[in-house]
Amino acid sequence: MDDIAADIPAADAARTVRDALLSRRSVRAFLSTQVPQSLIGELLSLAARAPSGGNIQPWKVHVVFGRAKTELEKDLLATAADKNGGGRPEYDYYPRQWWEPYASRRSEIGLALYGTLGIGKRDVAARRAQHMRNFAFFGAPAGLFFCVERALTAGSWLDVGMFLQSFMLAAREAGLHTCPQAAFTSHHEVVRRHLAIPDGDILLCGMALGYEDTTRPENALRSPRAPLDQFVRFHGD
């Protein structure tokens, strides 16, 4: 991995897939510098190329930026400072009992991210300041909530996935770097509120979208990735 990692183009703009695919990762620290509107926009009708069962194409998208995300912050942050406000996430995007290999990953990205920080693994209020900084998308001027019909099955949820990884490719090609962050599901009620989304559809997730802060720490991070044995099988000759 680590020679892969090399041939990432110094330029922050992705110029091929491959580099997209290479430089793609969870950014948790941005700068204030504005995201045109019409270029998130661009961005959005590039990701509904992505494929869909029956081309019914499920995803539906709400984009908050400005007076609206400075207002919808505060209600989510004083909400989830709240040790009584906290909600339930309509959905468990996580298995409520790990096992192996996957709770070795998660404990280990974990630690890697708070280490980066400076955060011991024993130091409870800097690690739930450090998650806090979810409802503030991270200093990301733009935010993203993606939904799908409640009533649309696993399928959909499929598409919506692919939609999702095709806008935030994109994003790379155009220097631009995103967080997907499934903490905004705990209070969807919240964002519910704010944007009016209506209850017959689901808050998959939440994600910052803007330009990285190559100055903080926690984004000199980089995921491992498993080798290609240990989950992929090859059938034939």
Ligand SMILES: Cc1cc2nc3c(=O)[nH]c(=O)nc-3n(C[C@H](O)[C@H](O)[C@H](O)COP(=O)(O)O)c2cc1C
Contents of the next structure:
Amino acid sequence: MDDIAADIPAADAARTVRDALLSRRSVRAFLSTQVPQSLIGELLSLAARAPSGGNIQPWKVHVVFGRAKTELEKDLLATAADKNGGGRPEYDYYPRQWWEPYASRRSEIGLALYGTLGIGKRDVAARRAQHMRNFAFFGAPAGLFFCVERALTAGSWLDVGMFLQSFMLAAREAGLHTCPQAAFTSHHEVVRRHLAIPDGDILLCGMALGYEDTTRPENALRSPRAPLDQFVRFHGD
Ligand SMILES: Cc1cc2nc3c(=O)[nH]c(=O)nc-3n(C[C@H](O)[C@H](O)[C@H](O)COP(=O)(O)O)c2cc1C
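The block above covers the form predicted on its own; next, return the form predicted together with this ligand.
Expanding to the full complex; the earlier chain stays at the top.
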């Protein structure tokens, strides 16, 4: 665990930006406690204060809960379980081949996550079952999908990234937790069909939103970060 994050109680609402930054993490088991639609709306309004080049505000968001979410999950789980069903992402979130330091960082967090659940390195079935939990939003009562118009360019993707983090930090202040989920991109056709997302919009990622189930072992995961000297160079006197 990062020393800096050690003193933030998991379930506490963040009161400062620092608290929010340090207590935001990907939670992968939620309570069924509902999140009021008005609160989600408020968090989205706060997130929309994120900057964007030319103030074009390129983010588009779909929120699912209740029956719409149940129906979507049913279809997603069936599609993802169908080995012949394929599921091709609309864009490459990751490169096809890895190199250092990214390869090690990625396998380290994967091993750590499965470790919390007691899933062994070679237990393909258990790993797959855990992956499938993505499509039920890890039990969260609300799910979000973030889109951007296909014709927009890389700058707009940066803008949506800022929106996403702003949303996740605002959620912390409300005592909520999140898990951003690129897993949905493999089955974007299903999401698209359920939510009437036009072809002109690309599904960037989904997100689970809810209250953390603090009793679940996977939520004990604390992801490490590289030290400053591995990603910063200060230039100057
Ligand atoms: C855009 C994006 C997509 C992600 N997609 C998934 C996902 O599909 N499933 C998942 O369990 N975690 C997903 N994650 C969570 C990352 O694994 C996580 O952010 C990383 O390991 C660092 O951990 P932390 O968020 O707890 O700090 C995603 C994160 C981001 C930013």
